[in-house]
Structures are given as C-alpha cells and as structure tokens.
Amino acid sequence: MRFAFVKCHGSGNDFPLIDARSLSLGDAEWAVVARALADRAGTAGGDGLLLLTAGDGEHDFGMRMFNSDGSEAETCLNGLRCVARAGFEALGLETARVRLKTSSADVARVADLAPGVTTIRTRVGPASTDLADVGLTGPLSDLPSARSFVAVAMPNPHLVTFVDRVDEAELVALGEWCEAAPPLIPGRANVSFVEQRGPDLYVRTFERGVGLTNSCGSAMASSVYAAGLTDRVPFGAATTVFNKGGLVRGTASAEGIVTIEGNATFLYDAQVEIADGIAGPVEDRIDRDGEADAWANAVAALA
C-alpha cells in the first residue's frame, strides 16, 4: 500500500505523520506500517508514527500514535503539536480541541519560539497520581530502586524522579525493567529522570515502547506536574524544559492541568510503499526549506 506522509519532529521528537481521515485501515495494519515507517533501519525512521484522524461532535479532528514497535500511545504530546499543525493545515484553522485515545487536548497556534519555528500550544488534563491510573498494582517502593518516585498519568504512564545528574545508565536499567511488563506494572511505563537547573527542568526519558529517546513530551509535561507536586516548581509558573532534542515551555496548576508550547517542525513530504512489513524507499520528497535550519539555529541560541 502506497502512503503519503509528512516527516515531522516536537523538540527533536521525530515521527513520520499520514492524514489517515479518508483510511479505514485496522489497529494490526496500523502496527504493521508503525513497525516499518519507524524502523531506524528502515527509509523514513521516527519514534513512531503519527496518524491525523477525523474529527467528530465533539472534535475538530483526532490524533492516534502507534510507537515504533507497534504498540499504540495514550497520547503523545510532541506529537500531538505536529498532528495539530498538520489538522490546522488541512481544515483552515488555528485552535481546535483534539479527540486523543482516552481523553482530549485544547491546541492553539502561538507566536512562534523563535523566528521560523512554528508553535503550537497544547493543554492537556487532568493529570491522575493514582497508582492504578498510572496501571501500578502495588507501591511505588517496590520499583527496584532506593529513589523517590512520582506517578503521573498523562494519561499515559509516567515515573519521575528528580537527580542531582541524570545516570543514563540507571534510566535504561530501570526502563528496560518497566519495558519487561512486570508484575508492579504490567502495563509498563515511560520512566524520567530531570535535573532541576534553577527555575528549569532537565528531562531524560526512557519512553515505553521506544527506549531513551532525546525527547518525550508527555515526559516533559508529568515533570513540570510532578515538580509542582514537590514543591519544585510554583503551580502556575512559567518554566522551560530542556531534553537532548530542544526545549518546550511548560506550565501546570494543582488541578493537574498541563499546558506546553513547542515547536512543530515540518521537515518534508514524500511518500513510500509498503508490503510485507516493509518500507520501500522514500520517494517524491518536497523538504519544506528552511525549517530545519530554523529549528537548529534556535537551539545553537541556547547553547
């Protein structure tokens, strides 16, 4: 089957996107072109893949998120900014609310970050600290580690812990451990360890279903909750969350309400064939010019 997408990255987050409103395909289809488009081995590559999906009463449109080993997201907030533009593009708008697989987000197109950098504003919530929300089916002191952990459901799950300096060794033993689907976690969990750098936050994730991957927004969104749940971070201030691929700006009131803006940076378009698992070469690409250079100049500012 031949497929037309946009290649497209949230704060170095990278995905492969396909308007897939006018597609009927099934779940196990969906985790079959998942597994192939986001294959780092493969043509396109990407922490998954993105899918633009129709709207609905209630909705202006939706957004589904097939990791890159197939297995489908409760959300993905990176991505989420990238299916907006891609939503705002195709339906002529600039806000909208977005039907999400177990819950819905507010998306809004802001000033840009910085010059050339389209910025998208989700807000997403309530977060829920309940283990069971977050699918644990015992205490946080089983995890095997002596750190102090806060679970957040995004909805997705997430565990956080704030580190004088991020182990990264450590973070894969323990993600790999979540990964396993163990008794503590069947449903495993996206595990976060952030360096609070004055008033900002350092977010290393290993992301369920992916690996340690150089940004994860729903990651950067339970840490800037769970650092307001810690005392860390002032509910209701600005703060801006690094990670290897970028920054984002984040905010989250006690409710649980979490709001983000991030870029979503368009890279190109072009289409591939698909059969038998497999992606065929990247063909008829169009780079959208300028945007990744955009992006790049952006974070060099900061460094």
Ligand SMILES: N[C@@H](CCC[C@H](N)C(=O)O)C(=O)O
Contents of the next structure:
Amino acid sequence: MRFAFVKCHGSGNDFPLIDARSLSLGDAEWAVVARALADRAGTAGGDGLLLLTAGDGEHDFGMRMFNSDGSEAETCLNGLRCVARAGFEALGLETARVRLKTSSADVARVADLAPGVTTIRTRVGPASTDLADVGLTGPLSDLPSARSFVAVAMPNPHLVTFVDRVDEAELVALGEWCEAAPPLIPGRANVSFVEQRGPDLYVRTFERGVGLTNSCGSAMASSVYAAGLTDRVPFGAATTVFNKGGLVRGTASAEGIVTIEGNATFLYDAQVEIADGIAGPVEDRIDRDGEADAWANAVAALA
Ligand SMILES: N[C@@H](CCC[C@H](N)C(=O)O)C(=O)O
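And the form predicted in complex with this ligand, for comparison with the form predicted alone?
Below, the chain from earlier opens the complete complex, with every other chain and molecule after it.
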C-alpha cells in the first residue's frame, strides 16, 4: 500500500506522520506500518508513527501514535504538536480539541519561539500519580533501583527520578528492565532521569517501545509535574525543559494540568510503498525549506 507522509519532529523526537482521516486500516495493520516506517535501518525512520485521524462531536480531529515496536501509546506530546499543526493546516484552524487514545487535549498555534519555528501549545491532564493508573502492581520501592521515583500517568506510564547527573547506562538498564514487562509493571513504562539546573530541567528518557530518544514530550510533562510535586519548581511557574533534541517550555498546576509549548517542525513531504512489512524507498521527497535550519538555529540561540 502507498502512503503519503510528512517527516516531522518535536524537539528532536522524530516521526513519519500520515493523514489517516480517510484511511481505514485495522490496528494490526497500523502496527505493521509503524514498524516499517519508523525502522531506523529503513528508508524513513523515526521514533514512531503519528496518525492524524478524523474528529467527532467533541473533537476537531484526533491523534494516534504507534511506537517503533508497533505498540500503540495513550499519548505522545511531542507528536501531538506535529499532529496539531497538520490538523490546523488541513482544517484552517488555530486552536482545537484533540481526541487521544484515552483522553483529550487542547492545542493552539502560538507565537513562533524563534524565527521560522512553528510553535504549538498543548494542554493536557489531569495527570495521575495513582500507581494503578501507571500500571504498577506493587510499590515503587520494588523497582530494581535505590532511587526515589515519582510515577505519573500522562496518561501513558512514566517513572521519573531526579538525579545529580544523568547516568545513561543506569537509565538504559532500568528502561530495558521495564521493556521486559515484569510483573511489577506488565504494561511497561517510559523511564526518565531528570537533572534540575537552577530553574530549568534537563530530561533524558528511555521510551517504552523505542529506547533512548532525543526527547519525549509526555516525559517532560511528567517531569514538570513531578518537579512541582517534590517542591523543586513551583506549580504555575514556566520552566524550560532541555533535552538532547532541544527544549520546550512547561508549566504544571497542582491539579495535574500540564501545558507544554514547543516546536512542530516539518522536514519533508514524501510517499512510500509498504509491502510485506517493508518500506520501499522514499519517493517524491520535497523538503520544507529552512525548517530544519530554523530549529537548529533556535536551539543554538536558546541553549
Ligand atoms: N515520545 C512521546 C511518547 C511516545 C509514547 C511512549 N513511548 C509510550 O509508549 O508511552 C512523547 O513525546 O510523549
């Protein structure tokens, strides 16, 4: 089957995005498309697959997100900015209510955070710290780590800990332990190590279904909320959240409503044929002029 897609990224978290409003594939078929298109060794590559889906009585449009292993996530907040931009461009909107897998989000186009960087604000929540909502069957102290974790359902599952310095090997070890779907957390989880840097945060995430990524929006949202819960950053204060792929601005309320503002960068439009679970060459590629450079310049200036 042939698909048109946009290759995009939010804070370096990259995805092929398909306008699926008039496509009617089943879940298992989308999982195959995700594995083929997001395969890093393949022709497009990405951390997962984003779908723009049709709206309903309460929502202007919807988003679905499949990790690169083919599993479907409850949400993806870097991806949501990209899907919001696609929805805005398709429907001529500047604000919208978006249907996610198990929740809703409000999105708005806001002033560009730097020249040429399309910027979107997403508002989600309330986040939950109920261990059952995060998918834990026992206490956090049963995790194979001496660190103290905050569990957050965004509503996808996150385990967040604050560290003096991110130890990537330790993060990967815990992320891989979660990937094995142990009895303590059979639905797996995204794991983040967070450094507080003055009023700012730096977040490094091992994502469920993917591995280490440049950034994870729902992890950054969970980290801002966890920073409020642990008195590191006051609720209501806007925080800059740095990551390997750039940065976003985040604010959390005591009630668990989290606002994230950041880029929705479109790199190129293209077509691809997927057959027998393999993506063919990227065809008819048209680069979006200057967007990749605008983001690189913004990160250099804001870092
Ligand atoms: N990168 C995303 C999160 C994608 C889903 C996640 N891996 C999960 O399975 O929950 C984001 O920006 O939020």
